[in-house]
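Single chain ahead, by itself, as structure tokens, in the form predicted alone.
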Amino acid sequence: MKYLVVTSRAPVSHEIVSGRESLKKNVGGVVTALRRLMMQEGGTWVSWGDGNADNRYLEEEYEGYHISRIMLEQREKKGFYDDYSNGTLWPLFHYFRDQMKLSPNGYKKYEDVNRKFAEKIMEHLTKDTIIWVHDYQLMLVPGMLREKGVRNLIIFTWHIPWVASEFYSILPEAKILLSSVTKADMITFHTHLYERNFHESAKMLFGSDEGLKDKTFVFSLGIDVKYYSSNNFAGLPSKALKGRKLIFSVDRLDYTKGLISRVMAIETLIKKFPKSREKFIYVMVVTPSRTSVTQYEELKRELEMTIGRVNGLYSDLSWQPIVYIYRKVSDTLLMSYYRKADIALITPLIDGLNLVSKEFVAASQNGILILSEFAGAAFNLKDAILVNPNDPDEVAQKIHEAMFMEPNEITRRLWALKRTIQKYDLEWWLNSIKNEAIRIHEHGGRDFRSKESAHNSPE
């Protein structure tokens, strides 16, 4: 049986670099996951073409399976992508009502080349093939494909936040795109949160979920424990520390990290706890995203601003609390931080998931996981100390209580988080939906859910 996987990006993309063309993998867990799959089992995985050399390469066989790309005009990438993917969906299922733009004109385009993904798809289909859809960029390919008269299995797998009935209806094309989700024989959602919001929105737009109970399922993303628990990296040198606690975080640039919020934390600490004081660095990595976007400039310009502020009232000769890296960090060093890190402080807003929080678990041999209780990965990482973001005092006395806990609490919390990322890891994630994909399959039903599947990701 092939899969035929459809993501807005590809595994890879090429570039031309001052006139040398070269090959860049794309990063991420669901890429990861997806990449294996593919490996694995072989078939067509179907995207965008973004570099800037993809039209070279519209079709192209790599890793044992074929990439089939779409290329956009500049108009439809800015409707598709930048006006409605990211300017009304992502606010829109993140609780950003102020952040969200509704363009006309933008989900038309969003329409446009979703009939592109779903044209695309039919030119590589077979009848077994098992097709799998990813994310908000690409809610209309089911309904498309059904009504094109695609009777294969659909799989779609939703990676972000699905918010609460009452927001979601908002979205002047809210019904829409909800039937066209519906169409798929699976919807899979990282949280049981996600899938009841998804089924409240189902009732309140359509007068129920009739039909829909026993096509979702609860499959929290996993990672490769075995990658990141590798002793193949290089630790910090303790000499830079000089003894103190390193408190770690990385994120990507973007309003739903909370990144201003965790710098007030950090002041809180510092006054609420003046002992705090030269106890600990805290190195806040920042990867660049969206640089073209005006508002993600005016964040950058905030956060660094109040990294200056909160630096320049507290450093002194001997120390200073917040180390800022604005760029994209290695793997190696990375790792190096996961390893070395007394504390990551992981405290998105909201976040779909967050597979930071569990690379840190399984690279930590010492460490403590600060994570918020609104990142998706919180469903199953109950022994974190969970906080509420938007309360600085709260973080900053966890942040205390952490630097100071005894280290049989440590440890103990550290190995059960370390024993639930390796029980639900991403191999676990991939035969879960493969498994309940097959079983569908076989039972030519799209009201057919396993019993061994009745309770899918612990609650």
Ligand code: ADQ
The other form holds:
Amino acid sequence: MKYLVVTSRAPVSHEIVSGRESLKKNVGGVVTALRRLMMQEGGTWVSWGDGNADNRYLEEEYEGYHISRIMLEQREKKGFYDDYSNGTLWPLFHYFRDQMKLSPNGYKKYEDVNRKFAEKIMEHLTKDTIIWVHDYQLMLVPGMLREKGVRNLIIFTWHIPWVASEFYSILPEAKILLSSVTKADMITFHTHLYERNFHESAKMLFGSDEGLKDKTFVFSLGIDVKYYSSNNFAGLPSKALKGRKLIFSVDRLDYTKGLISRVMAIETLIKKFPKSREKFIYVMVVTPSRTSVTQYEELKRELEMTIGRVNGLYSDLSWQPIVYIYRKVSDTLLMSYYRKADIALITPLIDGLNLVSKEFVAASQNGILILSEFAGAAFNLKDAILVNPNDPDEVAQKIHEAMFMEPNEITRRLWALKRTIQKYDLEWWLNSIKNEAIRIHEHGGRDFRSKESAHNSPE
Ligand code: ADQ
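Now the other one: the form predicted together with ligand ADQ, given that the block above is the form predicted alone.
Full complex below, order starting with the chain above.
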């Protein structure tokens, strides 16, 4: 049995920069997880070649598996990726009604590109292939494959929140997209809440979720704990901190990540607890993301103005509260920050899961995780300090408590969190999905005994 993995972005891209060709690794959490599977099992990975030299590598052998790329024209990229995936679906599935642009033309391109994916998949299909499709950019793929008569087992993994049915149903294409996803044999979510919302959407739009009862699973993506807890990473030069607490965060630049609210919480901390002044430095790493989507440019401006305003109010020669880094940092530097940080401040307004929180827990030796209760990861990471990211007073209060927390309590919480992420790590996630898939493939049905052990998130 071979896996055929389908994602919007490829594991690697080929780029020409200043006349020289180079290979760029995609480091997102989804790609890292799937690379592990592909390196272990081989198979084919179908994705969009977005590198400017990818047209030279439409078919490529890479680290033990095959990459097959589809190429998009500028107009297709704009409609499929910028307008519909990131301009309509992303805000819809994160409850951002005011950011959501309805785009009939974008949808048309989304449909065309999903068809290209389906056709490419057909080229690589054999009788025993298990097709594993990922995320909101490719919702039409399962339905299109069934229309082409494909009977192979299809897994669909959803990486972002699934919203409440009444919210989902505002999308003009709600029925078509949902109907296509339900054509998969196995649909996996990060939390029970998203799974429930998915069923409710089916009940609301189709009158019933009968056929879906045995198809949906909750497997919350884990990380490679061994990698993140390894000692092979250099520490940060502690001198720069001058004994101050290091508060740290790393996020893509996205309105869902609560970046501006977080800066306001830091401002509230300084105002409400004047003694905390000069006792911390907040290092905020923000990675450029979706730079061709207008809302993201505006967000960048607003974020930088807010950081500038807060730093302008409180900095002096010896102290600046916020160190803002806007670029992709190296893996080693990221690890050093995870290791050294006293507090990780991860406060998305909403997040499908949030891998950064798990990476920090794995790497840290004595740090405290402050985590938004609206991140999917919060369902499992109960020993973090959970906060409502919309309430700057509450977040400031919790940061203050964390700055003065008893060492015993810090250790107790951190090791409880480490136990959880160790138990539900990347290997667990891959094996759980693979085992269910094989069972369905071999017996044409689901093993109900496995359902309890598979569902890790307590209600
Ligand atoms: P994302 O929204 O991209 O993922 P997240 O889960 O936090 O968010 O993953 C980001 C990954 O990129 C992490 O592995 C992090 O280490 C890495 N990263 C971010 N900034 C970086 C930087 N500057 N330098 C180096 N590495 C950086 C989507 C959903 C999430 C869901 C994941 C997986 O939005 O909710 O958790 O998919 O399902």
